Structures are given as structure tokens and as C-alpha cells.
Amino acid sequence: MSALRHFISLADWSPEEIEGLIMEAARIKAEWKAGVRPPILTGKTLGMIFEKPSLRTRVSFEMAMRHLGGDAIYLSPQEVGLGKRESVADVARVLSRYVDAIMARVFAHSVLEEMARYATVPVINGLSDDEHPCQALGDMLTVYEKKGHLRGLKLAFVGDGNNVATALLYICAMLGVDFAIATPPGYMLKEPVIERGKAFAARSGSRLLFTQDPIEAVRDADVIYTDVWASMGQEAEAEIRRRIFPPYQVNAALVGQAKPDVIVMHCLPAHRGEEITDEVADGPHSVIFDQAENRLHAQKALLVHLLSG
């Protein structure tokens, strides 16, 4: 068994594992698809923690675990009550005893970074106000299917600056993706998020864009993404979005700016209407549903890399 890791932010991670985690999962979906379905996690059990509601990453969770011959354990919000009913760190020595791993998906990246302090075993962030890196380790492998290659490629993300835009950003500077992003005035990415996404850009060689013009962001882009404009905890805010963020919508005329070929991504779910036309997420540039899937596979070779080394 390896060191104790977790996977709180791809910032603590290399450049070659986060590559290497793709690759891993590109191989046991081949695997998956092929029958080959060796059970590398019996025994193991996942704790999920939601503060949150979720599809795809309970599911994808609990069936990564299932196809990897292990078990997971949904715990909701009012079983647990993090911070409220019990303190994280009472939390996490808790489940320490009781499980292989936790996934946590929360509000306050904080409350992730305290479970990590205390907690014996890994702790896997499945979102948090943040970050979602989870999230963008199925973004690439999606892109590298589609596209053959990852470094030179062009991302443009168009919408809000929130958690996922930050993944993103993150893992495109660090394997060599150009990224792109387009927000309204006041929405963009946190200075400390952009410094740090230049840091890695200087050193995998991306190029970086931050504009506040959707059709500059999205000019020879090999993929285009976006997500909703108001995520979950800015539901008071909602309204004040939808008077600002139409000029940000992903629809045809957009599309047609970018790469005939462009791949249109989309965390989900999906607004449609708002972020995204139905022209656009049906359309046949669309793979937001291979990218869902791929959340899955990911996720297996994440909890392959942490439980067994």
C-alpha cells in the first residue's frame, strides 16, 4: 500500500500523476468495455459524504466501487450533519475506523481540508465551493477520446468563474492545454486561482486567456465549455444572473466560431435555454454525455491509484 494521498485539489498533484490518472482510466474503460472486469477493490468500502445533491458523482461513485468489486455507503446530509450535529474532525476519525476511503461532496472547500488533517484514511474531494477536480480528470479523458491528444489542444470556457472553471483551468495549464475563459464583468476566476494557473502554465507551456468576450475566448477552440451561471448555494442570486449572462450562452452562432470540429462539453446539469441551447447540447458537436460517463471511469482509476496502490 502507498502513502496515505488525497485528492483535494489537482493542485497537489503532478503534472505526470494527473496525465498518468487519464491514462489509467482510458486503459480500464478499454478494459470495461472489452469484459475484462478484474475485482481489484474487494473488500474495499467508499464513505460519501453529500452536503450537497448529486447524480452523477453518488452514482458514478457507487458504481466505480461495484465494478471494481468493492462496496460504497451514502451518507446524507441529515445522518451526518457536518460541523452541526458532529465536528469534521469527529467526523473523519470516525469513518477512519469504519471505511477505506471518503468522498465528500460539500460547500466550504475548508471543511475538506479539515477532513483531510484528521482523517486515516483518503479523502476525495467530489465537490466543493472551490474546486471540482473529480470532475475535470472525466473532462480530459473525454477530450483525449476525442481527440487523440491532449497538450495543444485549445479549451474555452464561457459562463461563471466558479469551481468547475477552476478545475479546469488547473488541468489544462498543468498538462500543456491552452485554456481560455470568458465571464462577465465581476465573475471572474479568483487572483489567487488565476496566479496559480499561471504557474503551471509557465511551466507545461499553455497559454492562457482571460477576456470578458465570448467570441474571442472561443476563436480556434477544439473544445468549448460551460456550466450553469448560478450553482448550487447562489440560488439568491439567480434572478440578478439571468439578467447578465445571455451574451455568455453557448448556442450556434457561438459554436460557429470555433473549430469546425469543436467538441461542446457541459459538466451538466444543464439549464437549457440559459447556458446552453438544446440546438447546441443535442447537436453533433455535443459530447456531453460520453463526458458524464467518463466520470465513472475516471473515478475508477482515482480509487484504483489511492486503495491499492
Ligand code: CP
Second form
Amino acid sequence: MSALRHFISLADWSPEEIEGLIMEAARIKAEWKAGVRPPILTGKTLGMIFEKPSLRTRVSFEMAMRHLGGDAIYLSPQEVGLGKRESVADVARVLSRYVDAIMARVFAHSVLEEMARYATVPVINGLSDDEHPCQALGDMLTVYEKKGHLRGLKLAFVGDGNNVATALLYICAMLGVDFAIATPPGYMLKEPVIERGKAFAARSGSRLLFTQDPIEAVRDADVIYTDVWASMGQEAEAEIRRRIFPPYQVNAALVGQAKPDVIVMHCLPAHRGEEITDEVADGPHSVIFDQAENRLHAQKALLVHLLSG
Ligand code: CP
Ligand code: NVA
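We have the form predicted on its own; now please give the form predicted together with the ligand.
Up next: the whole complex, starting with the chain shown before.
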């Protein structure tokens, strides 16, 4: 029997495995578009627990399972009461008796780690306060499709040093993509995250830049990426962040500082007019809806890997 694998942090997987998932996602997508639909996960069910709202993660995981012949069950924050109505350990133990994998969107990343300790089925991180690895997988599939390769490209993240930025640092540093991030003072990625990114980069040859200057970050960038200034759970800080972050808005002037064929990415949901302007989000450089679609294909590759070996 093969060892139980979880997908909680990109850092738990090897660069070769992550690259393999992206290539497999590209293959599955091409197959799907050609009308080839093998029911690889017939009889398998994904349990999806959400402590926070979602559009993309919920729908793309559910449709991924259905397209592959399987099923998915959505569990809302109210009905599960993770760690409140019932302990995280017991939720993990019980769900493992009903479903073949658990996808959870949580506040504290440690909840996922606790789940994984007690679950006897794979646990997938559908976003935590610390990391959004499924987002990064779909994003790298998008970059690969748009640019034809990954190694040697430069991705510049502009905004808050958050869960999405963390996943992007890891995946870029693993795959040999140069990564730059510009945040306001006090909003940079956490030190242990940076150290981990540097360790991956030392192996892949990625060049990393951590700065407060958005123009420096996007110089020669092939990809500009941004995300909301206040993430889910930080609503109380939204007002103060709205005063601090405007110099980090991705607008036409900033996009003009990157390579002429730069693509602009956003994990969505976007707060248009804050971290990104309508002009850029709906403009010729934007790939944000292809990016949203690719969550579906990337997660299919992940589900097939975890559930069918
Ligand atoms: N990008 C993303 O995870 O979107 P949702 O929050 O809608 O799932
Ligand atoms: N950083 C955002 C991403 C949403 C997909 C959040 O955590 O709310």
C-alpha cells in the first residue's frame, strides 16, 4: 500500500512532483477540450469543508470530481463547526469513514495539520491563512500555457505578503522562476517563509527579490500578480490597509514598467479600484479568467494523483 499523501503545503512536495502535476494538468485539460473524458474517479467522493466563503475553490473542486466520474459534498461553516461543535480530530476521523479525500478551507493552517494527523484519507489545503497551494498550481499551469515554459521567467507579486504570495514564492523558487515581491513596510512575507523560499531557490537557481518598491519588483517581469489588500479574516484591518496600500495598486502605469508582453494575474476575488484597476483587469495583458479556469484542470491532476495513485 502506498503511503498516505496530503497536499497542505507545496513545501511538502518535491519540485519534480509539482512540475509533474502541472504537466499532467496540461494533458488533462487538452484531453478534456478534445472531448475525452475518462471516468477515472468513479465511486470516489471528496468532502469539502469551508470555514470561509468561496466561489472558485468550491465550484472547481466540485466540478473536477464530477467531470472525473466522482462526487463531492459541500459542508458549510455552520454545519460542521470545526473545532467548536466537534474537535478537528473527530471531524477528520469521521469524514475519513465516509469520503475518499478531504478538502478544507480554514483560518489557522495548524487546523489542516491536525486534520492530517487524524485523517486516514488525503487532506487538501483549499486555502489557509498561511498558504493557498491549489491556487499556485493553477497559476503555474496558466503561466506555462501563456509563455510556453517556466524556467527563467520572472513573476512579480505586488501587494500584501499573504497566503497567495507565500504559495507563489514556493512554487516559483521550486520551478526555477525568478520571484520578486513588493509590499509596504510591515506587510512582507514572514521570515521563515522567506528562508524556505531561499532554500528552494538555492536548488533551482531562481533569483529572489524582496522589496518595498513596486517599480523595482516589476522591472523585466513576465508576470505581474496581485491579490486583495485585506484577506478573509482581516476585515477589521481593511480600512487602515486601504490607506497604506494605494502605491501598490496594479494600474496601467505600473504594468508599463514591465516587459511589453507581461501577463497580469489575480487569484480573484478582486477589489477592483483597489489592488487592480478595471483598465488592467479587463485589458490586453490580463489572464485572470483563464487563471480561474485553470483551477479546475490543475485540481483534476491533483485529485487523480491523490485518489488513483
Ligand atoms: N481564488 C480563490 O480561491 O477563489 P475563492 O475564494 O472564490 O475560492
Ligand atoms: N488572500 C486572499 C485570497 C482569496 C482567494 C484571502 O485569503 O482572502
